[in-house]
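The chain that follows stands alone, in the form predicted alone, written as structure tokens.
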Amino acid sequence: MPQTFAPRHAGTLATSVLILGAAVVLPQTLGLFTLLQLTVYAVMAILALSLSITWGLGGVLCFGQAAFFGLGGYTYAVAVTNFGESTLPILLAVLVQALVALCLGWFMFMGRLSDLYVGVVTLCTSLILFNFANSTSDPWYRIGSAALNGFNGMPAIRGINIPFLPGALLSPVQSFVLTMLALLAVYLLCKTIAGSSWGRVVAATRQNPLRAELMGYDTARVKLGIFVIGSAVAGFAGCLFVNWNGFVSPDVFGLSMSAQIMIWMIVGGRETFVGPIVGAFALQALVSRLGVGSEINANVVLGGLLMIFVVLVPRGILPTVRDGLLSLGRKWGPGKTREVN
């Protein structure tokens, strides 16, 4: 049993301990500004994991993941403005995106669209939402007491409170801890799905859809299911982003956001769930660093990194490092030494 546990679960355990340890230790050692930065990095890591579910595990290339991220943010902003309490709005930010993804995915996957057209449809969905949100400046565009405000965005959005206690808003430190715990929960969700029997069906559908169908699996429903789960996680990330920012605007639907999510995945490595987390943290830190000096355009740097990784490190950082270490282990390990002697 220990021999089985080590290779399959040691990495998951180490990553979980690292995230949990960061949630406990960092608030005691870092300043408030740094914690605020790390909070948004963790939110983006959750967003990256949402695409890792859809694309990395399910093989569904969703170019418009920002659509569900933005809808989650707007859903939470509208709901919390009307209800004055965050418990139900958080649930709505997840459930509404799951319902939207179910409706959109039903037409795409049951209609047997190819992967290319799925990417085009999701990207167009994001662009449609971007243009619509920018066109809601008129006071007529409101849902209950929440005005959408068009390109000006929705300011002063109420943050997350302790469940069913509207007066107990979370402090920035508590929001950091909540976000890190949410990151841990989403990471474990990813590992649980991947390790389940259904997750193996998802992987089989990604690798060879025709063979999976010949074995009796409904690949369209499998893709639809993984698409809905990934979209719901993206909506949850949007909710956490609005809690951190206190503001949401149409920019959350923009091409820049959609492109960044893809870059995090490619740089970190979409073959693992840790890779997107590393990619999101590293590149968000880089963008924040570049934002200090106006002489360097962050988008140009990200585009350059994307080209470098696509050409030189197509599998991403973590899979490449992992394979390199395994290759060294096979070359210089004890078994190889005994063979040479």
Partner chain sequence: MDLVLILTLQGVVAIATILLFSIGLAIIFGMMRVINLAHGEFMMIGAYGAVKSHEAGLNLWVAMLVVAPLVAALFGLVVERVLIRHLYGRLIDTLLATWGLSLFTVGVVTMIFGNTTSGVPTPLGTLRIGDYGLGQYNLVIVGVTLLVLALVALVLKRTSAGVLARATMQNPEMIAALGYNPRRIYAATFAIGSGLAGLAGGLLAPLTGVIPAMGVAFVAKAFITVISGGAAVILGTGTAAAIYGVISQSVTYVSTSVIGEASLFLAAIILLRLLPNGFAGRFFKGGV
Given for the second form:
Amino acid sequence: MPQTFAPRHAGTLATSVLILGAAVVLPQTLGLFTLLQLTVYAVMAILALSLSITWGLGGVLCFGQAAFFGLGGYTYAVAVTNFGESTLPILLAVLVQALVALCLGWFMFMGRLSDLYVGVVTLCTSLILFNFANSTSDPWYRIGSAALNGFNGMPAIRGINIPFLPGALLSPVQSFVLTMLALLAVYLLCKTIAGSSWGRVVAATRQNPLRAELMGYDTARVKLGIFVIGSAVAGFAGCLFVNWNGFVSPDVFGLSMSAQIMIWMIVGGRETFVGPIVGAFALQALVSRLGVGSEINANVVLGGLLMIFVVLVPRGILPTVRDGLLSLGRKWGPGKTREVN
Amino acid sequence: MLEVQALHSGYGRIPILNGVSLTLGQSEILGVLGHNGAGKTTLMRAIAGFLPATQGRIAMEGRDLTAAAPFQRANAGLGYVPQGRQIFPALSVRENLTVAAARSGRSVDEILALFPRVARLLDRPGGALSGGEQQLLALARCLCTGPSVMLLDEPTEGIQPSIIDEIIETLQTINREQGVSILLVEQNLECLAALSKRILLLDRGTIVESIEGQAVHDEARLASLMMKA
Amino acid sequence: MDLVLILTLQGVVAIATILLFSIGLAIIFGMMRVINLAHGEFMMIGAYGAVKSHEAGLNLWVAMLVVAPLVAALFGLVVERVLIRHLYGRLIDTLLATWGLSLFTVGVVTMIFGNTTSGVPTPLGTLRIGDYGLGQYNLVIVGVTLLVLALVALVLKRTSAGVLARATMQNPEMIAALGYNPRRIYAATFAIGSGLAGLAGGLLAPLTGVIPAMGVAFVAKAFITVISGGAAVILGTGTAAAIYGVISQSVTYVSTSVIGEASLFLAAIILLRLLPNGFAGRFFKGGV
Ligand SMILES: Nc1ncnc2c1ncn2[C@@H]1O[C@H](COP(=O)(O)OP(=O)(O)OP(=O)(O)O)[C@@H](O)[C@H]1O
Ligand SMILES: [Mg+2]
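Okay, that was the form predicted alone. Show me the form predicted in complex with its partner chain next.
Whole complex next, starting from this chain.
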């Protein structure tokens, strides 16, 4: 049994240093346009990590991760429009999603729904939100001073400011640094959870729910816990996304959003945390390459990759490469091999 | 008829069979005895093709079947009646039989003549039959495919004595009149002794004894062999 | 009185439409335990088959009722060979891979036909009931749906292929032990399910318009209907379609069609909590 999500301190340290280094060095070397692009890639990497928590680590098949992402975006947008300051709205984006996930998760897991049904229910949730958000064009749909605007979306949303200083809005470069730091924080959170004793219970529940149950763990409660954490992180990503975009529309709840998250995860490798980050960065870069004046449709590439990976490389790039290197190392190298993470 | 040589098999990477060899002759009924977990069902499933052979060879009438898919083995004349019977619960008894006969072209009525108890229940759903009736149905269904070898995995498990006698009689008739060879996994010593002239003792995935002649009827010895194994 | 009649008719049409675009998926799921998330794209391919062959001069009815299912069934055969057969027994992986297939197909069709709506005119006129009107074509959809259901039921109940199909649903391993090649059965099932999806796409093309992404509007609803229906292809899926059709149609009547659709998903969430094995698991054990 290969140890997945095991805390490899060297690997964690290397990844952290890499993210931190990028946050410090890149603003000095790259142009504003590239930095803006990298910012949204990093936001999506956080989103990918949120699904890593829910599905990769917790085994909860969530087809509607976009629900929490979008709701996080809307929560932030509505709150920041009303408060004119971003500190509390960020907290709300996280807390509201935790609460929503708690209610939905209670409903699903205490009912002991099977994996497939959890998938259906989360999918339905995101579609309900999609439909609902689309039908709020009437000015009657407003929360405080924030009008929801239906399918037109909410324009000109305030960005993040330095905590409690409404006048000090972050510049794009500062937003980039903040997002990279957030990515680092979420990555470390993932690692901490996976390395904790509770994280091992979560992993045991994913691998063999029956055995975990017999060992005396309340698997429903365990799944609920991991679902709440993953959803809260998705809400956080939604809030960062709106900060980057200055705009939010019902598309954040869409099926293609949920599909993309899964694709990043599967291509990168669903049993690691670095994999989804790499997947999110690499595939978004690829798609934006294709986007400009190319003959090839981005959907063809994403869909094709998903099929190929599920059938041929079901574990994704990172674990496959890592195990390849490890076995090479075992074959050629003397004694202990360096571990890649 | 059926030849198994040094067969190794198991579940995933867990090895269960460690080199089982046996030969089933024309019209022979060969018994296989072993305590719970000895690997009897694993052996049957490997022969039927549902578990891949990691080593060894399976052949029928000289034809190598080691790599054949289960349906190809069935078409080669290998009938399999699994432990737990596995009849189609929501199909009627008649449908359970016709679905098997549709491929071989055998007449359901002819086979039903051997199973009067089943013939009375044709319109009931398979799942509504008692365990004994289901076992008879499973045997009849297997016969409908026109097998030359039948693999029977504990056909008397959990069945009341009067029906066990019926099963034994039916199997003897099938063996005598149609010349079908039978590989019979059983824990019921009486049943084994009544049907087979030769019994193999399976333990931890290998054949440890072959019992022939009068010794087959020595239940006390068989029981003690099984305890020792 | 007229209003009651027209609302009833609209309800029947809504139910029939859901059933029509779910039945292919239901057959594939019931037989093979495979969920095809590219189901909407099979419909889209059928719809394009109908539109393009009609544009080439073929009679519209032939295009919708014959070409559409044939094109989709052929596509289904290829997909089964290339993709699905690697994934039997891995339910979640089939979901993911067919999700990929869905994106892929939409992309390819966009590259070929462009991201524009092609349409066929809605045949037949309007049925007037007092002050209200209903497209007569809607009644054709109801008729075809009933016909398809009757045919599927007849085949499953009365023919030897149908007995084999039901046996495979109940115990595929035993079917192999009786000498049938399960892969062949699965390939045929997948092609038939795909063909029915194509038929639905062709028939609905005049009502929805045809664009590469049209499948998205159907797949979630079909998926939910089939899962709520459970293992019984006709009874289960039929019950689920009836409930969802009535709910979404009533809510649409009092609000908007978007909210009506949302109410369908909400109803699904609640239903699945109450009946985790679908209607089949509770009411139609072993039925078809
Ligand atoms: N699906 C499986 N995966 C892993 N191990 C299995 C599986 N099925 C059986 N085993 C193991 O294989 C061994 C042999 O099992 P098998 O079913 O062949 O025994 P058996 O002789 O038929 O026993 P019984 O008399 O209870 O039917 C047992 O140790 C069992 O635990
Ligand atoms: Mg056994």
